[in-house]
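In the form predicted alone, a lone chain appears below as structure tokens.
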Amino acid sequence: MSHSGSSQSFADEVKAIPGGEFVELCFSCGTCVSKCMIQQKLEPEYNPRRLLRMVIMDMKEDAFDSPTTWLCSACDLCYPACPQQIHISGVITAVKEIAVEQGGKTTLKTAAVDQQTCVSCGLCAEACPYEAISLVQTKVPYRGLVQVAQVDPGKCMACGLCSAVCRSTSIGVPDDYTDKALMENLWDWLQPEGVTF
């Protein structure tokens, strides 16, 4: 399904996707921002109201570059507090879907799969809360056509849960929570400063 078209506004594209139909109902009261853990703890530039304004004003490229487009986890902590009862996560997900379709790239370091060691057990796919992982037949060098895990970077939130359940340590967020990094951190902690062995 293509969402592009010269006669269609960006808001129309967003409204055409299930969940995006609420884009024009927001009162910009800021309740969603006040409840959002991402904005409070992770990214001060995260602001759904600002993203909705970009959509309404046809600022597509700015919306695709916004951290708000990529960081919403759809936890919906904001939903019960919203006076308009808008699932703002549905609108943000619609913007993200269009961004991915039109070549936009997430700002997150999403999970990556080592296809040489993946045993296709499916634990990562079952554990992923964002349904970002699937098992697909892939031609892998030296292994031939085999089934391996594949990550959809448009859905992955880089939470690391896939890495936590993977028994073959074949999937994980790059440069984060790896066995090697864990051992190095432990060694640094155990080794007194200035003392070498």
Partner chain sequence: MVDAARQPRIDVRTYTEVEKVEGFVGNFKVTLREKAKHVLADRCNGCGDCAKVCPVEVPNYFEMNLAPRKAAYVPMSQSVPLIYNIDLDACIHCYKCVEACGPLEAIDFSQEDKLVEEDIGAIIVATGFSHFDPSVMEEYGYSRYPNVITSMEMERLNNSAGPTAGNLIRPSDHKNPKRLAFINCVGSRDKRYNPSCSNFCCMYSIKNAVLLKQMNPDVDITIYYMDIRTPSKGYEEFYDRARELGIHFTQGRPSMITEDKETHNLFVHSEDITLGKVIEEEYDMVMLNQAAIPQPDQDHMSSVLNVAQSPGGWFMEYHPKLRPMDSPTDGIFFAGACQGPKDIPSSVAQGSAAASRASRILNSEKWEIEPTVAVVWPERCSATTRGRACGICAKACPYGAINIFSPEIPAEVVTAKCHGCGACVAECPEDAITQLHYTDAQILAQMRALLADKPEEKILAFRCHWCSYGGADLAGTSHFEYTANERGMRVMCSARMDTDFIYEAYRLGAGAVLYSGCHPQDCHYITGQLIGAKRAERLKKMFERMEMTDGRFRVEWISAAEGDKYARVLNEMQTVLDNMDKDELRAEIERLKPDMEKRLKKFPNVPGVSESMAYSDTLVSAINTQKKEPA
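Since this is a predicted model, take the numbers as computed values, not measurements. Numbering follows the first chain given and starts at 1. Throughout, rigid core stands for the largest set of C-alpha atoms superposing within 1.5 Å between the two forms. What changes on going to the form predicted together with its partner chain:
Relative to the superposed rigid core, the position of the CA of Met57 differs between these two forms by 2 Å or more.
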The other form holds:
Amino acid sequence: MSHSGSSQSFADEVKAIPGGEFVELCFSCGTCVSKCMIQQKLEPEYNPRRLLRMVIMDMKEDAFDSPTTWLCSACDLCYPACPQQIHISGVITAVKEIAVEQGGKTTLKTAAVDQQTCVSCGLCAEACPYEAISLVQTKVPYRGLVQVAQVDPGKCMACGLCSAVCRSTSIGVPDDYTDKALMENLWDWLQPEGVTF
Amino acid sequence: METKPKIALFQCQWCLYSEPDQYWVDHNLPPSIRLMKVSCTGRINTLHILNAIQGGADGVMISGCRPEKCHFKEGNLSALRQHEEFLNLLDYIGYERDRVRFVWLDLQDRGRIQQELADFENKLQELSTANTLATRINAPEGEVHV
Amino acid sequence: MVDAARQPRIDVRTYTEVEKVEGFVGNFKVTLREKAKHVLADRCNGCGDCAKVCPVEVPNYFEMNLAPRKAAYVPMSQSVPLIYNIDLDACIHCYKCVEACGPLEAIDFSQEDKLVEEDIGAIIVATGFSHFDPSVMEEYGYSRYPNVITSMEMERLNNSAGPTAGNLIRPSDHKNPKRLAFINCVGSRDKRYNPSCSNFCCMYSIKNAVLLKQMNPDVDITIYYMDIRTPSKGYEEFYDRARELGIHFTQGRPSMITEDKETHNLFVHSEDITLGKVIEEEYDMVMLNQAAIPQPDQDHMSSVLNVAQSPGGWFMEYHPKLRPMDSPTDGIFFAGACQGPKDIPSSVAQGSAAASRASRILNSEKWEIEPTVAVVWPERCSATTRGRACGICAKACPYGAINIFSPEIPAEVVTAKCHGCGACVAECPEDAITQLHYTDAQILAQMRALLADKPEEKILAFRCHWCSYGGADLAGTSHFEYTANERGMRVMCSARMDTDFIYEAYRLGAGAVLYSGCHPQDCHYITGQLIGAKRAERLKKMFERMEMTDGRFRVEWISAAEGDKYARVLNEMQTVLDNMDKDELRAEIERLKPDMEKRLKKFPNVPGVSESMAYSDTLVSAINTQKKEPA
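Please show me the structure of the same protein in the form predicted together with its partner chain, now that we have looked at it in the form predicted alone.
Now the complete complex, all chains and molecules, led by this one.
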């Protein structure tokens, strides 16, 4: 922890980004933490209250290392419950932006595009709630200069909505909840006749 | 003795179940019900549901978070949109739309998932006795593309 | 209460509302509406036979609707005076009560509301507070889950005179709860509902917990809190005792309560901040400590009494530290929570203070007020000159001290109500009002003397008496250095700083003018600063249009504690003047002079002003000649 006498503290940096303005109003009541689903379902170390505290106390490095910075999906369950009306996901997004600027990398497995099969229809870009997908011109082996979808790993939250809408099965989150895993689970249970893998 | 209908339960990973409910869903589900966790209800491709039906499931239940409580901003709304279109498709191909059910559950709905599943089971029983399963497509010979 | 009712010089009027308050300190005329009880007060002996036979049952408001009452009822068994009341909204007119009353003949269905006018010397307002309704907080499920109750309901359930005779049961199955959770700050310290702290709830929930624990030691009680605030004497010790008794305290604001559908047990979700862990605990019953909020008809009362409200809706006191029991209107005082949430000791202290304040008025033959009151020249008022009173003064007065009875009759100042801010004086477009000791002529004479010599070098600073004058004083006593060219002018309030004074200052050739007063929320005269600020904005825009150099007219709000700010502002103004070329400045002053003269055309007609101008002219010339010819 450092109380640096520098002109711009970490809290000032966060406050300068739209969404992070009211971080210093937090009086640590813990409502956001008990509202949070990530904390309950995925990562017990996840704690928005503590991240806000880190911002206020100028603990930049700890904030960047915290899973809270990277896992918040901006579902905003905590925002309507906050008695100080702090837009908590806005603060976390601001911290993440600063972290990405300074070379931080997300710990999530973000969506990947199969450039060989992508037809650049743009359905995934439309479906993405985080505006992480864009269509770009790029050189692809065997295909030449074509337009394909590209995922911004700084924005992607690995929800998989893109793979649900993709008609050419060229985008998806690898490892977690793949089509193959889902179907194997289903077939294992149903054991339909004549189906083999 | 009639067998219990087979239900494929797609559950959103973030679904706001209370702890005991989640434990029951994870560990004590009857064999006639299969849990399939997805990252979000919006992640469910219509093909998944079709495949489940095709494979022999009697019903499909999709449980997600309430509209304003989606973990991914608007994933469940996108799922609902797709789901409604999918029901139209079911009507079109002549399959009972009641065999696919979409529910929204909240942490405050303690114990409702059991209730919903029981309800759904009864509904499916009714449908089977009506014997309108003629439209069931048998899996073709050879490989099924998954 | 019984003692108060027995005291011959105390007249208790229950079931009575204040309709209208007129007059001023020592001479209020109050109209009261004595509501019809349908029971004759002088005949009812409070035996309760009418209630026994009454067949109608409605929810009892006093028992938080946990118990029924009859249509013939007393609000509570300890009511003073003990006179029954018939609730005509519920009554089915079976007249069994008339029969039961028998020879007493106390019941009179023909009774109607009565309007009574009383001469009152002083008024003490003690209307108390109301409770926040937690059913709007969806997450706590109050009114959806039977076992979530409010603190007031707990109070009744726990009371030996209450509906359960003190046996604490939970509403769903009437069993005694074993595990209890109290949640503090429900609706208070919450920007969504009431941002302020309700003051007494921490102690209140600890009190309830200790009481319950003493009666049933095997009950398990957890208090969820954000901060425990025990600031008064003995409070912290009480908190310690609660901990010794084994009451659990969990820091963390619960985010939600869920319910088991079958057992109706409740699950409280919160983060235990000290552990940094989310916990979900099961309870039989949960009590919500709801916020204290102003009475629902506080706005109405405030307009009836003509007293202002603070931002939260509570009645506003004269001064938060020095006069917390006085209202800004003389002769009206506050006691208890109507002025802001407070606990019993503070309410009693404030009540006694208010009573002693009121007795000062009641026991004096004459009542002294500030001498700087406003006076109207009736012959100059637009009601006389044009036959139509404009009413601007009445609108400006923060105290409602100016009466305009009809458009033909000149405005009238109720001297006893006037506090001497001078807002009406400066606002009057006809210059028909003056303020004693701060007349236009007096202020003008001062200004002329201050700007007699080399006015273009001078900075004329208008300061309000209560704040910026104090700020200047502090700057002086603290030896903050600021420009020697400053010339201070004191008026009572920034609302008194007439546009004519500013024009006159520039006409006389002043280099710069400062317009200063209190910060908006600190004004000594309720809304005086707002009137001054509005006028200053108007002036600022006008001078901008005239293309006056930026910084020659400055508006600043400086409190009595901001001596450094006063010094800084004046130094900045001095820099503006220093940065200007002297000839340029003189040229600008000359350029603007005709404009200022045009605006001041009517000013010499104000009584005393032309005489003051002539007299000060001779004085000024005498000063100047004296200076030129040193002895």
